[in-house]
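In structure tokens, the next block holds one chain alone, the form predicted alone.
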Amino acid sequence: MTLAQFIAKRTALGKRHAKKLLENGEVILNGNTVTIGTIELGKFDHLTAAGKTLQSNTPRYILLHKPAGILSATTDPTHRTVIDLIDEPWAHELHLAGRLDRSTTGLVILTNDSKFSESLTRPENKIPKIYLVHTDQAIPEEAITKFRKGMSFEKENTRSQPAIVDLLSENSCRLTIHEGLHHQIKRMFLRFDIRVTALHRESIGSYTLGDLQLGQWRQET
């Protein structure tokens, strides 16, 4: 939207006010005077016109280490959601940039930012997400080969980059996938018949847990 849109729909005095207030230099963009009323309007832009404040969003961007339980939503009739774990009154601004199962625990990144949570989760930039695993029995090394070389998902209609394993004993291991495929990590061991017992998100690209703990929440600048 322009800012002699947004004028006029904020202030409710139509078009020919609103290019008036820019005429005459009433109009404050980020701290700057502008009289050019097509510029288009960012969503974190700071607007005030005839020193009133028309747009004043802070963008927001929460890294939180979600505990087994918790749902990876906004809102929920019955459960407990990530968003209740943030005692903030901005906090139903947010959505979630990727989710996790019910029962997996870990990061979860949280923002207001539009294009910051795309920019995560669209499949082509290939956004590493590391994953500490567990399982029912040993990890064989057919299973290795095949994440390593990438797999099928049929359903999706997509092929997965090849993963990174890092065996750490007999039936645990460090994972890295590149996408975000419902139940991806516990699919690709059913495909040799292993159960994911135990399921974490230690870091999604360059953002990591680092020292929060079980349902704390940090915010990233």
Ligand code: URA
Given for the second form:
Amino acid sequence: MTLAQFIAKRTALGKRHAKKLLENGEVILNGNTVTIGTIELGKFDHLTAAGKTLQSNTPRYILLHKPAGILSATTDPTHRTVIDLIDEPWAHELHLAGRLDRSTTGLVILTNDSKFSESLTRPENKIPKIYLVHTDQAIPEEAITKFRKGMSFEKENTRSQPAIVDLLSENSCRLTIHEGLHHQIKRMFLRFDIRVTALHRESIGSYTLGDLQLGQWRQET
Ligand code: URA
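What's the form predicted in complex with this ligand like, now that we've got the form predicted alone?
Following is the full complex, with the preceding chain placed first.
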């Protein structure tokens, strides 16, 4: 939406009045007077007209340590969601940049900036996500080789990027994947009839849990 359209809508005074405000130098965009009405207004631009604030949205970037049992969703009629863990008036404005299964613990990122969340979740960007995985059986060499090669996912008609596998014990590993397909890690292990008994996400790209305890969150700038 252009500046003139936005002002007209917000002030309910119509386009002519919006133009007048612009011409009179009464419109301030991010601290500067603007007279051109065709500028595209960004979601986080601060805008005043005739001394009245018309838009002031704060971009928010939240890192949260999700406990098991909490849903990666913004609303749910029966279960508690990650939003319920953020006791702030602006919590309902947030959306998730990638989900975790209900039983999975670890890092989730919430934001009101859709450009940012898209940059994290777009498969082409190949953002690494690191997980600690525990399984009900020993992880065979064959599985590790396949994970490292990349696997096909028929339902999504795609192939995973080569994963990084660090075997920690017979039945646990640190696994880095570059996609966020539904139940991806559980499905990777199920190909070898292995069940994941515990799954924990340590990081997404350069974002890590740090010292966040289960259920806690912090805001990044
Ligand atoms: N892979 C899964 O199977 N589950 C998750 O929660 C995340 C990745």
